[in-house]
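Okay, so here's just one chain, in structure tokens, the form predicted alone.
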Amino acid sequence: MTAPAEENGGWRDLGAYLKSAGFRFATLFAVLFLAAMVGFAFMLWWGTAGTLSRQIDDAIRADALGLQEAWRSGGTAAVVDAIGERLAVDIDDHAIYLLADSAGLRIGGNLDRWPAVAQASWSWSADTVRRDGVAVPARMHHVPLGQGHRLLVGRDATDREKLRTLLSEALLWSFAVAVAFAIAGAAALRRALGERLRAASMTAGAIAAGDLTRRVPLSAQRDEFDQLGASMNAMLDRIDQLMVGIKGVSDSIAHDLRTPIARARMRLENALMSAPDEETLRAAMETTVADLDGISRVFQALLRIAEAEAGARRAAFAPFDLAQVLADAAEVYGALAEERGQHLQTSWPDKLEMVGDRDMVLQAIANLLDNAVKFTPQGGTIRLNASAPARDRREISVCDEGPGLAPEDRARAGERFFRADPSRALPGSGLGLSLVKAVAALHGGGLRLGDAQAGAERTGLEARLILSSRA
């Protein structure tokens, strides 16, 4: 009963086999070299057997143009001295002629009867006569002479026929060899084809089984599946850098937003527990509403990071002048850097085209912005600019006058919920720059961080923003 199961089995196994790349590419391989072999035979044929046929008749018609002169000089006569002295030189004994009259008589010639085949006037053909009594294969031309007489010119085909029965039998085993070739050749093709994809695919294979730390190997000849290889391992630590980054937001959540939540909570516990009147627990009420805002703005600023990183405002794309952005950002924060007794210095041209989201750098400049406000002292200096180093690229720089911030700390300050030491007691939730970097990517940039130099001193951070002008 298992013969049928097995049966269908193996005609699956057939199909896949046959629907394979690899039997894809070795059937390709296969028939381009056999069209090779094809054409490498007609050539040989033509080089050969071909040249011999066409020098035999270049030979007959030129013996046929010359009987024809004979003819026209001296009638019958000519034509049968001119054809005796033919004979009489041709050593090989390869000349055929026949000088018939208007009723089909023999003349002159080395044949008995004019041929059957040779009929129609003016034309060539190839047929058996007896030479002599015997039969040989000949290539014949016929041409009327006048007065109904006509005269056949040809030779002796027999060596043309040899050669091209020792060639016809050499191509042919020739193709076989070539066929078996191809064949073999098709299958060391597949298989090469095979072993090469095989470590890719056992490695997807692992991938989709779980195993995130498998990677294909790469062999020394770095050629286009070593490439190929590179960019799957690329892609899975990209995957592997976004899992771990997961986790990181998952568990960073999990910590941030805990407290507040139940900060919240226990506010309204209390109040409802231990309220004396409708002001006390009006006045709980808001301050755990504005907690809740602010756990909210946590949730959008993920979400606009999400959203920046995945590709999805793409859409949004427009142009727009990078100058009225800048403006509009340092309106609104002029006004909040004078109210802390802290002034703002701007700088960039008067137009700074550019295609992207608008309100997505909008944005990411307020986030700069806001942290540059955040960390500088009192009577301090915030500066703004904006410049076109290059046709498609534009960078805007944001420097403070903060405690800046150390070396390993710039390396991790893109990261989500990340916050340096001086900045634990400052409110904020450590997403700020993870938007900034996120934006600037979208953008085809990045966000490079960096002390600000103001005079002969090195103080406080410099944030430079660099986005590229085209989609």
Contents of the next structure:
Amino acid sequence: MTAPAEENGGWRDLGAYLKSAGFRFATLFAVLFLAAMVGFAFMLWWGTAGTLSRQIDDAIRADALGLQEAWRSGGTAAVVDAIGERLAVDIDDHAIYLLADSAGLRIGGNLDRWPAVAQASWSWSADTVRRDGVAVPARMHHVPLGQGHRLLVGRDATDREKLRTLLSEALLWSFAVAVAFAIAGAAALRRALGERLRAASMTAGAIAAGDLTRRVPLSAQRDEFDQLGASMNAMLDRIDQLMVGIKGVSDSIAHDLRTPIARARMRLENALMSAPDEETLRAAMETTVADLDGISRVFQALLRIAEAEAGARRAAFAPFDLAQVLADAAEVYGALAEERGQHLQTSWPDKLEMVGDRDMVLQAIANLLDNAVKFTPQGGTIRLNASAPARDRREISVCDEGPGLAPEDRARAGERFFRADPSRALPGSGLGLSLVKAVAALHGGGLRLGDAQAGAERTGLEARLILSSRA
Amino acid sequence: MAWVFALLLLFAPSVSAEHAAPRLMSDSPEYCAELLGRFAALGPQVSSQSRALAEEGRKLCLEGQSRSGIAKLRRALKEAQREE
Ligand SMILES: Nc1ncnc2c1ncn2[C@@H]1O[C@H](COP(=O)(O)OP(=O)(O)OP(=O)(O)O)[C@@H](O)[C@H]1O
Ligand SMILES: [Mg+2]
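With the form predicted alone done, generate the form predicted together with the partner chain in the same format.
After this comes the whole thing, all chains and molecules, with the earlier chain placed first.
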């Protein structure tokens, strides 16, 4: 690799680093931390050095007011006297006074001449004065007195300067420590963020590489990252479920439709090769057409189940009256039952409002009734009942007087193509209950199978379809 | 970063070594004398405590330690003022 290219890569890395969320969070953290630090320093300064400064200024101001009073009552002499008295008892040795005439010459006080910086009238200044040849800081206030006379009142500010120096040193040090902490904290924050997100991104990478079984590991902290991880996992589970569904359909097509297709082909081939007359050939072709119709029905059923399982139809949910749907189903299957010498008993409330996929629900009820009619012997009774046991729950039950289902078969009855052994002789492809189950799941409910008349010789089957009435 | 330097400047003690700075005269032997004069003017009714302080101050002034002497004298004067 050439040097410029390397450098280019380095810059790009730096750019990516600066743009990363981790870096931004870390910077925010550092800035907030330092802002808090500056605020703290400001308060500390204001409360200590600031207070001292204000106290000094207050004392100077009071002093100056007193001397102005003396000037008004007794002129120069009174001021000189007052200054002398004040200086005489100034144990701290902090006071500075100077009374000067219009020419700037000293009349009284302990300063030998007017300081150069204190020229403007009625103002404050910070300056130095010499004490024993050493320069010391001083805070001074100068006031014009009238007739060109000027008064200067001040205080030795050495203590205040010492405090300031001490404070600023301490603050500088703590500022340096704070900067170090901010940088270290920011780095730790960035690292922690990266660490927490690594699990999710590694899982996503593994899944992108084809390993669909991987899930985001969750920590015991149950924080935002775990919530993100959990929803990622939920999404992956859902995708997995859909994949299984699709795989189920393709497997079913591959395995369970091969036989009927092969059978139809055989029948045609045999008829073609060895049919003695046109009549036999025609009969064979008619049977094959019926077979192919059956295959296409199975196809349709499989696709419907896949559709219901995918949950894609949830978008098409709409409010409808379940009572109406039940009436439609009962009309068709009532006639069918009548034909077979059976009797259909129905009962449900006048109105059973719910939100869902009307066509799917009708199909599910039809499948249950189809089974009941198929398995109930002649003269038997089929009961179709529906109710609303709770505000957002609808229950539809179909009871028949057939042979019923053994408990171990009930669990498998919803599997695609499952048919219990005793019913192999009857027509059917074993997809009816699969669709019922898928529709129930689509509507947030389930399918329960049980005995219609427990203890009777013919137990019959009760199929209870439970739906949630809300989307 | 500029504000850090501004802060440094703000915190830095404002000492300017100006030679023409005015001089304080309240630590000179002359001022010693002035304070002694003030004390003497107070008359005989000052307490022995302040008199002792004044005496100490006078000695220190004579020894050339004007500042300490002045401090003592000031305390003597303050003491006397307080007694009045
Ligand atoms: N009412 C019932 N009484 C007894 N057994 C039943 C009843 N309903 C379903 N079963 C059993 O469950 C199996 C699966 O039923 P399902 O409705 O899924 O398939 P099918 O009725 O055989 O075929 P299809 O409904 O696809 O025409 C049936 O083959 C039968 O063994
Ligand atoms: Mg069926």
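Keep in mind it's a predicted model, so treat the numbers as computed, not measured. Numbering follows the first chain given and starts at 1. Between two forms, the rigid core is the largest collection of C-alphas that superpose within 1.5 Å.
message: How about residue 79 - superposed on the rigid core, does its CA move between these two forms by 2 Å or more?
response: For residue 79, whose C-alpha is compared between these two forms after core superposition, the shift is less than 2 Å.
field: Core-aligned CA displacement of residue 374 at least 2 Å between these two forms
entry: Yes, its C-alpha moves 2 Å or more.
- prompt: Does superposing the core leave residue 233 with a CA shift of 2 Å or more between these two forms?
  reply: After core superposition, the C-alpha of residue 233 moves less than 2 Å between these two forms.
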